[in-house]
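Okay, so here's just one chain, in structure tokens, the form predicted on its own.
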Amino acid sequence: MTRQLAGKRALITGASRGLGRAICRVFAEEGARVAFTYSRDVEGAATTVSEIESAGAEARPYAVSVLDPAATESMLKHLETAWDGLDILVNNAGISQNLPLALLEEEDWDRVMDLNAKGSFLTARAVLRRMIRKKAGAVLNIGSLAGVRMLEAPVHYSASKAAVRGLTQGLAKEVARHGIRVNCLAPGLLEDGVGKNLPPYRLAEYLRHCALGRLGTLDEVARFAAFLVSDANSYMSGETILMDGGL
């Protein structure tokens, strides 16, 4: 069978662990060359490289912050030399803090909003300038159920992921005439990530309302992400797709 990302060149941000790493592995299995960014986790980045290469694909790791436009520009110039550009961007880098409103400081708000929303904007802006010249490309922003539904979640995290949804819609409308699609994938609780830090009563409440009665897996989300950026998904743009097990 033809792999759905055969010959594609992909960049995934924040991929030294968790969902980012799973997306890298699945994209590699589907035939893509995979570049990814990470912040400080050198050991985790090495594991991601190993998983990409074990899938038979080329891996290019970059220690680049999504909040550093100069470093992002340097990385993209390097990828243009190596690969002649990119076909796919996945904005995955982000953080959360399990803090109630009363304990939130202004710097907490700024940190989460900057990494989750501004970082996606800065990376997309840099990549889209190049995709526009080539009149092709696919961007996938990783959102969250907390940015779409009214949940018991940190307010700054919810706000940042709602911003990612709005960014998706605005970008999709602007770049559609250049043959570029932009979508957002909003998972519910997964086996790794935010779900691991929830108190037992919160997790039990989530599972009670989830039709499938379980957490999602990183692999499930990564495989759906591969479809969303593939040529098979050619008539969807500006959408936020919930993947939450049926809440």
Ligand SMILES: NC(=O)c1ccc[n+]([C@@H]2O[C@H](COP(=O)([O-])OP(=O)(O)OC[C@H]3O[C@@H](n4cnc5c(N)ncnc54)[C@H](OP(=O)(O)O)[C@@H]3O)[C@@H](O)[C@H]2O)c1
Contents of the next structure:
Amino acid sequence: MTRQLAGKRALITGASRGLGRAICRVFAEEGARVAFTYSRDVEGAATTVSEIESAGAEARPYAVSVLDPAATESMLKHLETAWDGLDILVNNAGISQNLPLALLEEEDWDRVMDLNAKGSFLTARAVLRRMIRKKAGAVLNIGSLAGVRMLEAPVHYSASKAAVRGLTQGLAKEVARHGIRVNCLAPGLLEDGVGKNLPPYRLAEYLRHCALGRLGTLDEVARFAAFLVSDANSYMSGETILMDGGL
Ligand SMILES: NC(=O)c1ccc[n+]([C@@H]2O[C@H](COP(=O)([O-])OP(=O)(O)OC[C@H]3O[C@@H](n4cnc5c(N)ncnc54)[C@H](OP(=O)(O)O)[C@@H]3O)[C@@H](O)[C@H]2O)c1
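Now that you have shown the form predicted on its own, what about the form predicted in complex with the named molecule?
Shown next: the complete complex, the earlier chain at its head.
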């Protein structure tokens, strides 16, 4: 059977655990070569490498923060030499912080907005400069239900994910003429990752309203991400797709 991403070269940000790692593994299973970034977790990154390699694909880990344009640039130069460029970017790196508005400091707002919104912009800008020259590519930004629907979530996180949705639309319109598609996948609450330490009442509320009555799995989201960046998804751009079990 033909694999969805056979021959593709992908970069996934923030993949030393959680959804990023699941996306790396699934992309590898679907035939892609997989480069990924992380900021600190060297051991987690080694596990991601072994999952990619176990799927029979080439792995390239980079300890590069999405907020470091110089390091991002040298990683991309390195990937140009090694792979002659990239076909796919997934802006996945993201953080949250479970704090009510009254306890949010200005620095908290800046940290979450910077990483989630500015980090996606900086990485997309660097990668798209190259994709535009090649006139091909697919970008997937990982948003969140919290950036689309009114639900109880930290306000800086909701604002940053709404920004990712706007970034998706602006980029999609601008780069469509170069044959590049940009979409946003916005998951609801998943079994692992940023939502893990939610207060029990918020988890219960989510499950009460979720039609499927359970959290999403990392694997479910990663498999849909593979379809979204594949050539089979050729007529979708600027879209934010909710994957939340029906809320
Ligand atoms: N899990 C959910 O329920 C859920 C729901 C909706 C949306 N999302 C979104 O899905 C994405 C992944 O979330 P997750 O739940 O998998 O989070 P996670 O388990 O906390 O993983 C976050 C990843 O981002 C990396 N990272 C942090 N700062 C970075 C930086 N400056 N540069 C590069 N990488 C960095 C971390 O690596 P280091 O540890 O090395 O720093 C880690 O690999 C996020 O955008 C999140 O908002 C998640």
